[in-house]
Amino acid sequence: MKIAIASGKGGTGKTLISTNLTKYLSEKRSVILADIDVEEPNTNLFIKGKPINTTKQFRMVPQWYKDKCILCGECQANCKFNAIMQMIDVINVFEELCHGCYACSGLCPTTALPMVEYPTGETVEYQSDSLVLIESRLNIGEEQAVPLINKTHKIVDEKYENREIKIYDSPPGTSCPVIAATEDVDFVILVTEPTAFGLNDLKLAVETMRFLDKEFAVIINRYGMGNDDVEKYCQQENIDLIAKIPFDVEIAKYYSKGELIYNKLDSFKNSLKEIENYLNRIIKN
């Protein structure tokens, strides 16, 4: 089963969840965590492991050779990104515009723009005990993070196929990388919280994974601090709350630090059994 965890908006506890969440059920079950927050990836800060892989990533764009060349501007009229540019007798290519299409380069009468690697980021595959986290990060001004979370997907699904459970911790938000995170996954966990930005970040994504058609669930983190509107809402929109995660300074100081929380509160721990029994619902249904 593929579970992403996903949130309206950055700072519920998306990073929380899935890391506990993973180490809890990897002590019954084979599991496999993957980091697709690729602009801020940051799951091997509570979940030590041993790099066991590391894989350069790229993406396909086009090279402009000038000898080959003929200027008819077919490249610049066919690209829907911006990403070419005629200027004169130059062809501009820029490479972080570009989307992979190969609308340009098959297009092109002359063989002009031959598609080449372009390096991206890296994918690194850790070893923790029975667990394995996979992690991959953009490069430093890579501006589009699509490629980068579908190869992530691809290196899961080929090399981890027999995991009993697969947890994507995903992009805040709900743009293309989120759209990218949850779209092959079987359910969707949203964490939220209990205030007026939480409530209101939730229906866009739940709105989001609706357009999808994605079976998927609440959880309320640092619930206490704010009020009830969202379970109102879920409420009215018989949205499941799986469970609601107090509000409790242990574990902003646990985390802080960079210490998973699980094993440390029991009331934590007991939110963690809630999750996992309407999992095993789930998985038998």
Second form
Amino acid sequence: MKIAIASGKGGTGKTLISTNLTKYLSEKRSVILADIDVEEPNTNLFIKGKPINTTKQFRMVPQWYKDKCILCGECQANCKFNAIMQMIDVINVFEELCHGCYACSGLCPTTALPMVEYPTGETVEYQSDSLVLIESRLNIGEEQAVPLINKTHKIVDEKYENREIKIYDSPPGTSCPVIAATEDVDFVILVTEPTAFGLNDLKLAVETMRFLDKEFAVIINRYGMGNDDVEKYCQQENIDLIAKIPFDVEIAKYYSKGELIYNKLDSFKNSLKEIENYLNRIIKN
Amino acid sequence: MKIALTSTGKEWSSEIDARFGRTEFIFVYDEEADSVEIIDNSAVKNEAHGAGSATAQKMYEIKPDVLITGNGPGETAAKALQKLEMKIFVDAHNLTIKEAYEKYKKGELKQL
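Please show me the structure of the same protein in the form predicted together with the partner chain, now that we have looked at it in the form predicted on its own.
The complete assembly is shown below, putting the previous chain first.
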């Protein structure tokens, strides 16, 4: 079972829930947590595992060979991303803009633009008791999250297929990285907070998940602050509310020190139990 | 001399567009011919990324001697423009095309 922890708004508690839920579930089951919020992965601040494997990650970009080039302009004319440009007698590749579609390389009549590997980030696998944590991190300045997210999915699928529960700590928002993170999962948990911002961005995330035809449900974090508009919205839209995690300064204190909370606060543990019960029901169905 | 200015409109009274990559129009004044050519750059709105290099490509077609703009080209555009032998003047935003051109003639614009 693949479960993505996502949100419209950032900072609602995706990592709080991913880390504590996986650690809690891993006491009884075989679990893997994949941090695919590759622009700012942070689960390993909370789950202190031993690194067991590191993979350098690449994407493919064209490289120009001057001697073969006849300056015909085909590459520039066919690039949809303005990533390749003829500057008088030089072909310049903007690697940061390239989406690796191979159009320039394939259409070049003199094979002057072979595709080569361009470093994009790295994936580290950690072991923490029975739990495996896999975390991918984009290089500084690298703009494209999607290729690295897809490669991380691939490692999980190939090496950790047998894990009963796979949890994916996803990027926030509704753009390409979120689509790449969630499109192949079985279930999405949307984490929100009971504020006007939380509601607005939840609506966007719900719209996205419905477009992707995903099954999903909602967790309200920091319950007790703000207002009850998120709850009303979920009722109106017939969206399951899995748990309400109380707005509690103790949670914030532990979290700010990089500590897990699942075994420290009863109210929080109750919320995790509610999530576990809900997941048990959907796994059975 | 051929002068290109990033512009929000098609008139001498239009304001300079502070942005290079995402400028609405490129206003091209040919001093010798005393003629104006307007290049519509609004299609760049649909580009999520790569506006800088897309507009820079247009500069290779126009081949101006001088570019007058606002904030100045971003990192990608600056890299893309380096092969053009073109003087770049910046900080002309909040001026009209006419005012910016006159300031340039008086040598009052900041050169990059």
